[in-house]
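Shown here is one chain on its own, the form predicted on its own, set out as C-alpha cells.
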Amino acid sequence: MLATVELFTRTGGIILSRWGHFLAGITWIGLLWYFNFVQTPSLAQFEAGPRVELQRKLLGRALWWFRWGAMFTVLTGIMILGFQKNFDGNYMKSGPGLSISTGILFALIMWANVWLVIWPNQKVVIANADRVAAGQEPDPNAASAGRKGALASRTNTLFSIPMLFFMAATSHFAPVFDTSKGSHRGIYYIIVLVIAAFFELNALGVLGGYAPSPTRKFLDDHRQTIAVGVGIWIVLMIAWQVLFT
C-alpha cells in the first residue's frame, strides 16, 4: 500500500512539476522574444510620448509575468529533479545528465539576469516614465539603466537557443552518446563554462563597460543575437560530437 501511494505521488509529482515547467518556461521565454523580437525594435520607432505611455502602462504588467514566469520555471525545474529517481548516482556523468546540466547553467544565469540586472534597471525606467508623464525633470540614471537592463535582456535571448535545445536534448539526443570519459567532460565543462562566463561577464559591463563595442554589436541588433545564439548551439555541438563520439 505505501509502495503504491508513493508511487502515486512520485508519478503526479513528476507529471505536475514538469506541465508546470512548460507552462512557466513558455511564459519566460515567450516574453522575453516579444521584448528583445517585437517591442524594442518597434519602441525605436516610436515618437517620445506614445513611447513614455507604454512604458508606464505595459511595460510593468509584462514584466510582472516575465520575471515570475523565470521564477515558477526556475522553481518546478527543482521540482523535477526533486521528483525524479534517476537523478541519483551517476546520472550527472551521463548523456542526459551531462545535457540537462547544460541547460541548468544557462537558465539560472538568465534567471539571476532577470531579478539582479532587467528588473531592478527597468524599475528605473518605468519610474522615469511616471517622473516624464508627471511633468518633472527626466532621471538622468534612465538611458544607463535601460543600456544596462537591454544588454542582460539580450543576452538572456542567445542563451536561450542553446538552453532550449540542450532542455529537450536529456531526452531526444543525448542519450546515443558516450560520456563516460571523465577528461572528456571536462573539457566538455570547461567549453561550456567559458562560453558563459565571457558573455554574461559583456552584459555585465566587466568586458569594456556598457558603451556600443565590437563585443556588444551582436547585443544592438535582434538579428545578431539570434545568430550568435545558433553560433554557441553550434559550437557547443561540435564538442559534443568531437569528444562523446
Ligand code: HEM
Given for the second form:
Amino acid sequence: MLATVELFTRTGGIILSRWGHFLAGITWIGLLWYFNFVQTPSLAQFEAGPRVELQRKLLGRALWWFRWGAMFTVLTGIMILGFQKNFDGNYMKSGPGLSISTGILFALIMWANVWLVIWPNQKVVIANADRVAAGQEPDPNAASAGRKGALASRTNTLFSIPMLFFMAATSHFAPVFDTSKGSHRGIYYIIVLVIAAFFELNALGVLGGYAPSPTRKFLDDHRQTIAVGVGIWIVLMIAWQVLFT
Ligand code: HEM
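Now show me the form predicted together with the named molecule, since the one above was the form predicted on its own.
First the chain shown before, then all remaining chains and molecules of the complex.
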C-alpha cells in the first residue's frame, strides 16, 4: 500500500512519466519501423487498385497513432527531465547528461520530421488516393510529396538506431565515463551536430534535391538504412571511447 502511495509523489512522477514514455515511444517507433520495414517494401508490389485502397483506409489511421505517439513521447520525455530534476547542477556536463542530450537531439529532429515533413506530405498522398478512387485526375504533386515523406521517414529510421541507444545508455552505460573536460565535450557535440545536420539536410533535399544519388541511395533500401544507422552508432561509440576514457 505504502509503495502504491509513492506513485503520487515525485518518485511516482518519475516512474509514471517513464512508463508513459515507453508506451508512447513504442507506439511511434513501432509504426515507424512497420512503415519502413514492412509497408513500403510490400506496397511497391501491390497493384494500383489495392494500393489506393490501403492509402485511403489504413494509412490515415496508422499516421494518427504515429504522429500522436511522437507528440506524447516528447511530452513524457520532458516530464521525466522535470521530475528527475535533470536540469539542476552539473547534470548536463555528466556522462548521463551527454547521453540524454544526444538521444534528445536525434529525437527532436525525428519529431520535426514527423510533424513538419512526413504528415503534411502524406496528407497529399491520401487526398490523391481519394481523388483517384472518385475517378478524378490524379494530383501531379502526389509522387513528389510521397518521395519527400519517404526520405524523411527513412532518415528517422536511421536516427532511431543511435537515438534509442543513447536513451537507454543514459542510466545504464554513460555514468562510468569521464566527461569532465569541457574541450572534449565540445568536440563530441561538434561530431554529433555535424552528423545530425548532414543526414537531416540530405533528407530535406538541401544536398542536391530528392532524386536517388550516392548520398541518398542507402535511403532507398531499408537494410542499407539500418547499416548506416549502426555505422553512426559505431562512430559515436569511438568518440566516447577516445574522448571520455
Ligand atoms: C525529445 C524527445 C525525448 C525526450 C525529451 C526524452 C527524454 C528521456 C529521458 C529524460 C529519459 C530518462 C533517462 C534516464 O535518466 O535514464 C529517457 C529514457 C528513455 N527514452 Fe526517451 N526521450 C525522448 C524521445 C524518446 C523516443 C523517441 C524514444 C523511443 C522509443 C525514447 C525511448 C526511451 C527509452 C527506451 C528510455 C529508457 C531508458 C532506460 O531506463 O533504460 N525516448 N528519455
